[in-house]
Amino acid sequence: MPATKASVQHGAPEEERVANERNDSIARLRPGALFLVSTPIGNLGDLSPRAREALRDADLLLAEDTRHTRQLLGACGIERAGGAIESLHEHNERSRVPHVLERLQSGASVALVSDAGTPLLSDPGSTLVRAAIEAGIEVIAVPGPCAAIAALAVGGLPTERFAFEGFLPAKSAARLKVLQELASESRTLVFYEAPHRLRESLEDLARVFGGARRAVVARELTKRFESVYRGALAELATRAAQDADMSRGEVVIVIEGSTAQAVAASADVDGLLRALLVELPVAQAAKIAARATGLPRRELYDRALALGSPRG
């Protein structure tokens, strides 16, 4: 029996209908829109079909490092349809914004990628996004891999509330000051860190937050040598000093938030140190505070330095 027109329409394959809706959506949104495209942090299989289309079809592709992005395109078998690939990084972003806005306002679709993961998270792009929004240009996220979220998910620490702090300062004195400000934060904390600074940062974290605070170091996420280290900050700092592999590759540190009890204890210790520092040098104040509290003298010395001596 020949199929009627109605039966043909109702019998259309579901996957064809979904594909048509997706393509219609892309075609409707592409002109004059800025796409923020997440790319793999290691495993190329994590590149989504939607991200692949944006990388292939955007009229202009902005990359933190054009050489790195061209390698990604080649590895994923993506051939650009003639559109340009231009750089946009921390050193040229501000100067490039007028040119990019002009392209967008002329109807070009623009895709922005960082070297890996989700753009703008400790990567360039925020200046461009703000300018695009102010100019009335549509900004569209093409979500996907993010090292911070991946580490948070596998860490085993509370995920209901968290604060992403990006990279800690490279210098120890500045790092200690930032950590002192975060010591009473009750939310789970997420940091990025350069591998060559991991040991020093873990030591500073243990001194300021306390060596018993639970933490996770996730390195090389989604890559061949992916490793997740869990334990107390003091334990992780010791391991980082002994295990060279721990300091290789991309690193994310996740730390449990401070409890009310820990906040109170930290405030008491800081209060004691401040009182001692009025009359004593840092080293002597730390020595006396260590006797009074049972905490490591080195930890208290660093906390005293972070507090600053009123004696000048």
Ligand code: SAM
The other form holds:
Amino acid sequence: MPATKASVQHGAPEEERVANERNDSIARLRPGALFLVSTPIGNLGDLSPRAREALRDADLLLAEDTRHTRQLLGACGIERAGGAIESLHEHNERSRVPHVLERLQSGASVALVSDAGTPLLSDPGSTLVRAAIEAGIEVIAVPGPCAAIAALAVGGLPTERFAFEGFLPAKSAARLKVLQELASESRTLVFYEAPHRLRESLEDLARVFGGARRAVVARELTKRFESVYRGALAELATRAAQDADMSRGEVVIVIEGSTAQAVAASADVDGLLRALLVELPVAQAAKIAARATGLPRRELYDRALALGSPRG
Ligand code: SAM
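Structure of the form predicted together with the named molecule, given the form predicted on its own:
Every chain and every other molecule in the complex is listed next, the one we just looked at coming first.
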């Protein structure tokens, strides 16, 4: 909205907002700075003008996978003004840091991208960013797509407070342990998941958090087969077992936080299990707890495993 004279004179909030918005070119913006550039998570139309400019003009472009980034540049019709495209991925990030710092310190502008979405969000970059900050280098965000945030927004679950948990462990025992620790978390939880693990993760989530907890599976966001599945964890786990499409492509799982009631109930159940585990093996403790609480034995068995037996 164009500023009015009156608002300029009186420093109205709208005028301050407009004045604070920068519309400057990235190329002219601070040589020797590290730009963290978000790229599309599927839909190329989501590449922002600033991201486009950074990809085109940065003296050094650091890519998680250089082939992938070259494809993105080609698909978006971006011709680099010059300067290298080099790799920075989880296996070489640490060893690449000194070279990148040297480039930054000699005045080069450096842009970091991952294969998709926002760098550092379950993607490489945090070692470099920490090193850059320590070296007094300016770090600038060129924000944009992020699957976690998009899923949270479309999910319909509370967004006021949320916890991003990245990927769950691939193995069930480790996953159950992590979930047990999160069972009483009251914030909305956001997980990334590999499609081939969606079904088993939803089953574990239903076991540990209870099948009634509301959840969302956001699949292939911004892409052709984008779909959002909403329901109770037990329903989503059943659906994942029956509908192969649900596990095709990329998925984010969003889960409602635990309510005070659920925390109290799970604390009771854990207390009971702990007491039983002092005397009994896991299977027997789960069987008795199932009889006492009416909860599924399998769910209690997994909870007991996650609590760990005091008998060793
Ligand atoms: N840094 C990225 C971001 O900002 O979203 C995430 C990178 S992480 C290695 C990849 C995971 O993000 C996928 O396994 C999936 O869980 C999620 N993801 C990425 N793109 C997605 C999409 N279009 N729809 C749903 N989930 C997506």
